[in-house]
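As structure tokens, one chain now follows by itself in the form predicted alone.
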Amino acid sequence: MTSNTAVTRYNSISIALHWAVAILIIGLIILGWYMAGLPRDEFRSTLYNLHKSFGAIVLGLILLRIIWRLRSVLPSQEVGHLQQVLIEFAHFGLYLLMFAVPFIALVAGSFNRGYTFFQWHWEPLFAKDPDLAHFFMDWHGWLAYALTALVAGHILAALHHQFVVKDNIFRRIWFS
């Protein structure tokens, strides 16, 4: 991943991956909070299967996004050293959590009932172990809260830059 002063915006594939993942993650966070308070019935089970299915899509997209980002030239930024360090730390945390949250849920399912991707079901990869499944689902939840906080911070930082600093940052990551 390199920066180039001649590049002022992300390329169209980076932009498409950014917004696809953003929309899916925000939807999954909202759905996760909503379904956690529902009674255990068929409706909740349907929502859980949708949550897991779209989570698997996020996992695939984030792997593509990481590979694409490592191969792409990043737009230049006119920021100080401390701000650059904070930006890189926040982006690293976002990428790490966007990968870890669905991956850990996949591992949890591999110790429990298996995994359902929309209508296709795979049996558990490992011997059923409810304690390990619960352990990994706890981590899934904790990391999802951390991801939610980072996503909220990312959105607030972008809004701050766009409307307070007025550096037109949205131009870098919006479709032209």
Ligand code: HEM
Second form
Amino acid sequence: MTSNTAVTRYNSISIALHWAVAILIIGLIILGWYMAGLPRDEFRSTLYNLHKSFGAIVLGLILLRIIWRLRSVLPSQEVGHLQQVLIEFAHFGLYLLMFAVPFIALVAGSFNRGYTFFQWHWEPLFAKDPDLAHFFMDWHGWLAYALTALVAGHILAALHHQFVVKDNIFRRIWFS
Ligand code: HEM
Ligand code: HEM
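Compare with the form predicted alone: the form predicted together with the ligand:
Entire complex below, previous chain first.
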């Protein structure tokens, strides 16, 4: 991964991955909170199934995105050193949580019910241990909160750039 002053925007695959993952993650956060409060019935099971299946798709897309990012030439930031460090820190945090949130849920499944992907189901990898599964699921929820907070800050920063600073930042990651 390098950055280049001649490159002024993200490449089209990075842009497509950014928006596909953004829509899926925002949907999964809303779905996750909504479904967890429902009474145990068939509707709730359907939503759980969708949440787990799309969550697994996000994990796949994130792995692709990380590999693609490491191979891409990134647009350079026209900001001061401190701001550059903060941006890199925030983006690193987003990548880390986008990976950790679905991954930890799959780890929890490895000690409990196994894995679900739409109509397919696989048995757990390890011996059942409900306490350990519970522990990982708690972390799934907490890290999802942290991801939500970081995404909210990220969106506010993007809006600030677009409407207050009025620079070119949003266009770098938008389809043109
Ligand atoms: C779940 C939602 C989202 C996540 C997880 C997310 C994550 C990220 C990440 C990790 C990057 C850095 C890309 C890289 O350098 O590889 C990025 C860039 C960017 N995102 Fe998002 N994003 C989300 C939603 C949004 C939304 C809704 C907006 C606009 C309102 C937005 C605006 C931007 C902009 C403008 C950049 C480019 C920043 C730059 O050029 O330095 N993002 N996003
Ligand atoms: C980026 C992907 C994901 C996001 C953003 C996400 C987000 C969330 C959120 C916000 C909740 C509600 C937490 C709470 O109310 O405490 C939740 C619950 C849940 N998630 Fe995810 N999730 C993702 C991926 C996955 C995956 C891959 C699985 C399983 C394979 C999964 C399984 C679950 C389950 C079973 C619950 C319900 C926990 C309960 O009943 O309390 N999630 N998720």
